[in-house]
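One chain follows as structure tokens, the form predicted alone.
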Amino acid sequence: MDSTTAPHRIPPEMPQYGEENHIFELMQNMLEQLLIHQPEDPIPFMIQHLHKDNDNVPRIVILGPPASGKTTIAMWLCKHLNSSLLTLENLVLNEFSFTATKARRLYLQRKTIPSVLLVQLIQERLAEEDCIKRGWILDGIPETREQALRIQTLGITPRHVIVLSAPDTVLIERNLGKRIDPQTGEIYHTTFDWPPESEIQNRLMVPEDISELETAQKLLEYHRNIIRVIPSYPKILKVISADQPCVDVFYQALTYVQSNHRTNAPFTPRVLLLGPVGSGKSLQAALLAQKYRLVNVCCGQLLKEAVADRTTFGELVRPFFEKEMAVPDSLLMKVLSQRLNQQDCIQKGWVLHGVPRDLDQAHLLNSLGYNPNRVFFLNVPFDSIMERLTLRRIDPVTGERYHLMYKPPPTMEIQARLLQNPKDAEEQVKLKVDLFYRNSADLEQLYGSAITVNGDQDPYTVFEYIESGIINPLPKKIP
């Protein structure tokens, strides 16, 4: 590329096309995996990589002491997320594994099986066709820090890694009242999760070394190691305390594996605020161009500076200002289009507010390639709305706004004085507003991923909660 040129203007398409098909995640797990496993010609390993599909699918390890329930919340996970559990039993009981079989037999003299031959089986495990599909979740493993860089060295890693944590005295409490069905290898307790059905409990079985003591020894030995394999995990590791209802603690585990964790790669934000009139988009909109130098395009402020300019389609616009007849979208989307072209768009990102307002201005938006990436709903109850419209007065005399309720006028004087814009009055708020939620459940449906923020609250919190949903990724849509 001829460098006296530069610099280089790069089309909108470019950065649009990489994000939406996560260009720069799937070369950097490819990186990853030729780093990791070296082969001698590259070529076939990527097309393989990439025929296997399954960069996305859940990668979980779960974690905690015993009696916290890591068995119950993971064979939940499992059937949710239509995922394969892996844990020590079903690795050795594997009928058609030679490294099974010898795993077998050591587990049933010692109860333990050397982390060699663990690692070992988890590898054959995971070549399986399921668990390159569908993914996995590995139940208890590791359990030392061996384990756990073995597992590393093998290019074997997790996206998740969940760690439940308890008082002692509230796992020994629990262990106790455990009961197994050899069935179906489901896991009971007398007081907190006993079945109703009759046939299911007579089949229940106590299992071996639940005692107090043996809880207790359990329990020291896992403290001992678990302080050793958090750090293999930086980053996505997250401990859920496990002294709350099973259901809670699954909700809180589900949620955190549908999320995306940060990446590096690069990210323009297109924002789209929506919500009815007097929600907020305009204050958040400037507090978003503010912080993040994104540019503010409001559309109506756009139509209003293109018929002051006296440009050519300022020209075409005037004559529905004059009317107070609305601008056809045709127009309205070539004034919006100029803008969103400029270099400072494309090159810093923008925040849009003020369109679409409909089903069909939001097509026309997509089909003109100005696709957000983010987009969030200002949710505002209709008297706050009220409140905060209907109330707003301007002095005619120094052009000072006021609110009677927020910021009234110092004096009686001035009170008396002041102007209500014709925009305000009640009758026109609630054509707006109506004619928004009319409109709403579309461009619900049309922005599936969109956010909901509370927008009846401190601007400031507001703006925290959008901030949070732009600088994270969205999460995984799991049917």
Second form
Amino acid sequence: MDSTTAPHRIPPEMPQYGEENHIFELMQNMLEQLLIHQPEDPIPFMIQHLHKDNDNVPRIVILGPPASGKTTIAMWLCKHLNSSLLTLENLVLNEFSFTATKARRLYLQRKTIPSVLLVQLIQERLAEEDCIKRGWILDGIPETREQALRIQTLGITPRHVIVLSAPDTVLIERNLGKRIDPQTGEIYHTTFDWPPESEIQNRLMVPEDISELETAQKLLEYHRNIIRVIPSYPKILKVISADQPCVDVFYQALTYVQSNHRTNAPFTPRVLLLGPVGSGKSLQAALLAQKYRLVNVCCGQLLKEAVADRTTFGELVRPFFEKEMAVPDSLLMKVLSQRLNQQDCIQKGWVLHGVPRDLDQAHLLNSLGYNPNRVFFLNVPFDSIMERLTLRRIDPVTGERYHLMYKPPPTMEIQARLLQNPKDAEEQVKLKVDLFYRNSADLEQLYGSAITVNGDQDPYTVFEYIESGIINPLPKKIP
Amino acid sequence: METSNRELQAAEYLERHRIKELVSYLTSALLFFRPKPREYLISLLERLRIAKVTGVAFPFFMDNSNIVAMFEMMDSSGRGTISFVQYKEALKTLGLCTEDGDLKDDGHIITLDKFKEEVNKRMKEI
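I would like to compare: after the form predicted alone, may I see the structure of the form predicted in complex with the partner chain?
Below: every chain and molecule of the assembly, starting with the one above.
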């Protein structure tokens, strides 16, 4: 009854369903919450957790030295992701909380509040509806290791932690130009981030404590504390350099928080490689098949094998080969399904290349149920393609394949007898490349979550890009 | 690396409430029926909760036909009985008995009815 005596034949719909609906992550999150809170009655707790449906809301912490632009980035992210922003100021100024009134007195006196109180405030705030439904962004909290540990003991874990960093001198200078808009609370800068509207310009105030000495003191304190906070968030931390224009920092932060972390979910790659002839699809497919033990399915190869083996399908395909016409889609799909339905393809996953060539073939593939879960477009400029293909030669005596630029033949004798495949002639290549580009726009639209890779680099670099595309979860697109 | 106190506590919590079996059951149901995940999970859990409260025997992991099928798989000669060792192994596979061995070995043979009865009795205890 176990899988060692008789292999389990799991129908492929099950892993496909699991991947599409992220079942593994769903269960993992539920289990995590169960273990953190350990309720006495697990079932009502699980029902409540499922109703909340907040596994994917943003839970972000932004840390950084003074004048690094934390608050600006935090506010922009809030607006973009539609979450709630939590800073020391707005926690303390919360009018609906009893703890906040206590904290306010201390804050007005000393500009900081004890960690215990702060963490209590955070806990209260995070239990409110809007934080649960739309996520939260903590700006500048936790500042010390003590705060970080207290937050952790309450079971509050962020999913992404961003630390901004810049050289101290830059920060001290930058802080001198800081201006605050008293109405909206937004921070502007005299040089880098000047508001366009003149009414805002007139309102701007100079905040206190931005002199060089004070900034330097604050920086010292920051450096002392941050070094102990960073190890608390090992895998979810990212350091972004704040020494670049605001929009660049924001763009990097946004891409990071929208990416999911790698999970332990079981994943059988079903990869589709698309690109014009000569873009390196076969080579990448062979490398992938070798490293990850996927099944390399090349459409053209399959057809040739069928003809050579004289199978039933082979006999049907042969007349098309002899007349040098394209094989009709229906026959092609039959040959493909035969290969992809075999047990080794279902279990190990596959790399497909050479098909689909146009929208109809793609739709046929989908209807047969072979949905790839990673699609890659290999982009190579036309000149590179010409260079790669038209200089291919073959030695008729040994059968060795050479390339006049990348792998030249060793002796003049061999070079004299090299032959070129008529399919590699310039006009033929041009025709095939044009054919691909005519259909590529449709295909790109169909495979919305495809990843474009620059194919014009050396093969191992391209391979690494493709690998990272397969291994990392697909980034979420903002609706 | 020694298991810390919290880790042991967490493992003990999982054991006490039989969370692993529950999650395994939920995931198998999801993969088999392939419905919309959240609504289906919520409905399953609601049914479980009500079953616990009212004491009604909910077809938790297996229902009658599954028990019969399991029995027939083990009873290869078709005599209508299984050996005590098989019976114990079956209960362990179902997660209904631990290594305690609190089953009495009464006359070596277990019939289908006894098997069914024992499985249902243990299901109710969960």
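Just so we're on the same page, rigid core means the largest C-alpha set that superposes within 1.5 Å between forms. These numbers come from a predicted model, not from an experiment. Positions refer to the first chain, counted from 1.
When two forms of a protein are overlaid on their rigid core, residues whose CA moves 2 Å or more are considered shifted, and D243 is not one of them between these two forms. After superposition on the rigid core, displacement of the C-alpha of R318 between these two forms amounts to 2 Å or more.
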